[in-house]
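The form predicted alone is given below as one chain in C-alpha cells.
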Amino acid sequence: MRIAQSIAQVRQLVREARSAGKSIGLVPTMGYLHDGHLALLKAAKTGTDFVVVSIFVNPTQFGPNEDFENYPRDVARDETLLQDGGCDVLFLPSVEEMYPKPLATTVELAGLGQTLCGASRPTHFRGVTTVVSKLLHITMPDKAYFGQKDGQQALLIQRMVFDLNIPSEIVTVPTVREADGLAKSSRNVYLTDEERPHATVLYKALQEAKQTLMEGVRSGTSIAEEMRQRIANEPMVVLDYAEVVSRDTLEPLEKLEGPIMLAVAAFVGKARLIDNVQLTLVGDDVIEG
C-alpha cells in the first residue's frame, strides 16, 4: 500500500494505474475505521482494480460546538487495517493540503441538504458535498463507495454527481451492524457501558416500523409517530428526528408507495447516532432496497 499525503502524489498514482488499464475505486472516510468501512473497501476491491481510500477529518462539515477536535482518530491502526484489506493507496491529506485558502466556492444542494440531518446541522451537508466533490475531482474514480447508514448523505452525493456531470458511479453498500442491530459507527466509541444497550432503540424502532408496513399500514404520519414514541420512551436517549420520506425528494410522505426511507436520529449521551431502512412499496409488497 502506498501512502500519499499530497494531491499531486495521489493524482500521479491514479494516472499510473489508469495508464496500466486499471479501473479506479474511491472510498472516502474520516478514519477510525470499523467493519462498515472495511465492507466499503471489500466492495471497491470487487468492483474496481485499484482502490484509493481517503482519510480526512473534514472541518467544514462540523458545526459550532460539534466534535471536530474530539472526533476519534487512530491513523496507525487504520493503516494496518487498510494494508490487510488490500488497499492500494491511502490518501492522507492535511487540512492545509485540502484547503490551502479559505473556500470561495462550495457545493450545496438546495432543499435536499436542509431536511433530516440538515435541519439540526444546517451547514453539515455543504461541507460534505464540497469535500466529496473535491475528492472526486482529485482522484476521478470510476466508482466511489458510500455506506447506506448515511442514507441522506449517499442520496445527496448521487444527486450532486448527476447534476454536475461528474463521471463517477456512486455505489452504496448495505449497513454493517453489531450483533444486536446497532449500526457500526466511529462515534459508537462515545457510548458508555451504561448507554450502549439503549442505543439499539434506533434499530428496533426501524424494524418495528417495517413490520407495521408489512402488516399493510400505508400512513407515513402514523408510522413516523410510532418511531418517535418508541425512541422518545427509551431511557438515556434524546430523539432528534424520526421520519418516513421519499427517497427521491427526502420529503415526508403521508401516502406511502414506491421508494421510501425510514430515517431516525437521536442523541445517546455524547453520541449523535443515525440509522435508516430503505424500502420499496409495490402494492401490498414491501421490498428491501
Given for the second form:
2 protein chains.
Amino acid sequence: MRIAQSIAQVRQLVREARSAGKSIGLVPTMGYLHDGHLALLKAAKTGTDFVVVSIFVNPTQFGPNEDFENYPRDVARDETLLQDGGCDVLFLPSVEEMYPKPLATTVELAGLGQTLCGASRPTHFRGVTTVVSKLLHITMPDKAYFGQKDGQQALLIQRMVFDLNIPSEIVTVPTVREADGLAKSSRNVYLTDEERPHATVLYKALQEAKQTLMEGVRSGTSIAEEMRQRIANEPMVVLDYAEVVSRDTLEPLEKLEGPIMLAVAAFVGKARLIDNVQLTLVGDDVIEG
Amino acid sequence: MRIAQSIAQVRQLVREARSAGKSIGLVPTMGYLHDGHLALLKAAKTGTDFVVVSIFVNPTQFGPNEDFENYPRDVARDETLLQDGGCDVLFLPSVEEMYPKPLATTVELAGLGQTLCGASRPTHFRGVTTVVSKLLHITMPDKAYFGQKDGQQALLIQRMVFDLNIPSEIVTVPTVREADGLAKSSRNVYLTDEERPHATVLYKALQEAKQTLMEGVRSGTSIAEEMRQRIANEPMVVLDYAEVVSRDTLEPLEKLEGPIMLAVAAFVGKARLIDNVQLTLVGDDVIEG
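Previous: the form predicted alone; requested now: the form predicted together with a further copy of the same chain:
Time for the whole complex; same chain goes first.
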C-alpha cells in the first residue's frame, strides 16, 4: 500500500493505475476505521481494480460546538487495517493540502441538506458535499463507496453527482452492526459502559417501525410518532429526530408508498448517533432497500 | 465537425479522442457567435488537439425579468462559423438534456458572486458556476476557454476550479473589440443605430481611467468616481456600476496596488453591456493583464 499525503502524489498514482487499464475505486473516510469502513473497502476491491481510501477529518463539516477537535483518530491502526484489507493507496492529506486558502466555493443541496440531520447541523452537509466533490475531482474514480448508515449523506451525494454530471458512480454499502444491532460508528467510542446497552434503542425503534409497516400500517405520522416515543422513553437517550421520509425529497410522508427511509438520531451521553432503514413499499409488500 | 445533442454522445466523442492520445479543449458559449467566440475557438485549437464548443442558452443564469426568451439565437449560422473555424464537436444540448429534473445542487461563490454584476443579477453567477461545472464534468477538458470581457465570470470560474480541484485549466482570452473599442457581445444586436455610438462610452471610461493610473493616481474611489461620471454623462446610457476592485477578492480598493480590475456595466437602451480592463500595479508601473 502506498501512502500519498499530497494531491499531486495521489493523482500520479491514479494516473499510473489508469494507464495500466485499471478502474479506480474511492472510499472517502474520516478514519478511526471500523468494520463498516472495511465493508466499503471490500466492496471497492470487488467492484474496481485499484482502490484509494482517503482519511481526512474534514473541519468544514463540523459545527462550531461539535467534536472536530476530539473526533477519534488512530492513523497507525488505520494503516494496518487498510494494508491488511488490500487497499492500494491511502490518501492522507493535511487540512492545508485540502484548503490552501479559505474556500470561496460551496457545493450545496440547500433543500435536501436542511432536513433531518441538516436541521440539527445546518452547515454539515454543505461541508460534506463540498469536500466529497473535491475528493472526486482529485481521484476521478469510476466508483465511490459510501455507507448506508449515513443515509441522508449517501442520498445527497448521489443527487449531487446526478445534478452536476460528475462521472463517478456512487455505490451505497449496507450498514454493518454490532451483535445487538447498534450500527458501527467511529463515535460509538464516546459511549460509556453504562450508556452502551441503551444505544441499541435506535435499531430497536427502526425494527419495530418496520414490523408495523409489515402489519399494513401506512401512516407516516403514526410510525414516526411510534419511533419517537420508543426512543424518548429509553433511559440515558435524548431524541433528536425520528422521521419517515421520501427517499426522493427527504420530506416526511403521510401516506407511505414507494421508496422511503425511516431515519432516527439521538444523543446518548456525548455521542450523537444516527441510524436508518431503507424500504420500498409496493401495495402490501415491504421490500428491503 | 460532429454535432452531439446528448451528453452520452459528446462523452463518447471525447472518449474516442482521448483514446487517440488527444488533449481536449472546451469552449462554453450561449451561441450567436461573434469574433470574441471565434478567438476562443482559435485559442483552443492552438492549446489543445480536440475542441468541443458548447452552445447552450442556460435558463438558470437569467433572472425572472431578464432576456432569456429573447436572447439572440442563430444556430445555423453558428454551425457554419464553427465548421469554418475548425471546431471538432459542437455540443448542442436541450434544456431537458441538461436539466432532466429540477436541480437540487448548486455550486456557488457566495461572496465573490454577489458584487459587481452579482449585485444587479443576484442569482446569475450561481447559474453560471453550476452549469460550467456540469459542462466541465461532461467533457472533462484539459483546458476550458473563457473571454476576458466577462471578467468577473472568468475569475469566479478560475476560483471554483481551484477550490474544488476540478482537473481542468481555465484559460482567459483577451476581449475582441469593434473598431471604435466597443467590446464584442451577442447583446450588441439589441443596440439601435441611434444608441450604438454612445455604447463606446464604457471603453472610453476604462481607457481614461487607465490613463489616470498611468499618471500616477492610486486612489480607487477617485478613479471609480471618474468612470461613473464619464458614463452617467453620456446620452442614452444609464450607469449600472463602475468599480476598481482587487482581482483576488473582487472588493473595491482604496489604495491601488497589485492585480486589479476596472469593471463597468451600463444599460444602453435594451442592452445591458459590461466591460473591464485588468492591470497589475507594481510601484509606479501599470502592467497590462
